[in-house]
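Presented below, as structure tokens, is a lone chain in the form predicted alone.
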Amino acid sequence: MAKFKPLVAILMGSNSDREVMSAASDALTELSVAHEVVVTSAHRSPEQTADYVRAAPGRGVKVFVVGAGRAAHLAGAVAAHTTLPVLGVPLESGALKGMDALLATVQMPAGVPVGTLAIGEAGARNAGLLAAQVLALSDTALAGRFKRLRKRMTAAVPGVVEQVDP
């Protein structure tokens, strides 16, 4: 039996931003592409986020999506520990319902990037779906099962005129 290997890892700070960042775990299944999940925190637990970011080339992994709210350091932390790409997902908490996280997101130091999208679930699967477009450059299979999402999504755009003859 072949070794799994995810290409993509999916980490967020706590159990409760699940239901958010499954939009990117959705996202990649619906392109067959092989990921892991994974809940980890820069404050409370950071060894051994270093040590999971550290380790996951070795198992395949090539990009990381990262989901957090309030302070969201993780995508930072993840960030400083890999040349990975990393995609940052703030997510919707607390009293400025998101805002802090996409600001503390997508303020990184010259030389350690982030790349960082929409609060919430949009962004969860635009940051799923960015990370396969990744992928794709390298592999043209992956590249075609893109191509088709995107035929299927135009697909389902009505594309209704409406004409009134007042």
Contents of the next structure:
Amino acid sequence: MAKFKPLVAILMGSNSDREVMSAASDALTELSVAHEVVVTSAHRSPEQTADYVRAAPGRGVKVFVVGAGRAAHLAGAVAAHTTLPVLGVPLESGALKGMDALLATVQMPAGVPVGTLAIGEAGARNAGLLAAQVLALSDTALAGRFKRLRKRMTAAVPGVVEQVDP
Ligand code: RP5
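Next up, the form predicted in complex with 5-O-phosphono-beta-D-ribofuranose (RP5), please; the one we just looked at was the form predicted alone.
Now the complete complex, all chains and molecules, led by this one.
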């Protein structure tokens, strides 16, 4: 069997992030983009995180999607070890409802960008979609699939749903 080559790496800080981050994976699956999902932590497994990120381009990875909650340093830590684009998803976890993760993810110092999406599931789906859009810049077939997905979304918006003439 040919070696698996993920184009997108979806990283998250904890197993407890997997359910929400599955929205990123689902978006990429809908667009037929090969990806892999990795649980690794900026704080609990910093060496494993750095090793994974450094090896990823050699395995075919072109974009990172990174979700974390609380003191969400994972996206920034990934960005510190790569020049590939990093999309960060702040996750709701604990007392501050994701505001902590949003600020930690979005407030990167100049020079090491993390493109930060919305808190939670919408952010995770959009990160998956945005990763696909980046790849679609050099993949016309994927660009076509993306346009068709967008058309299906638009077609599902019902327009007038009620008219009342009492
Ligand atoms: C972060 O802390 C993780 O990304 C997760 O969102 C949060 C809580 O992790 P657990 O205590 O559930 O492992 O590092």
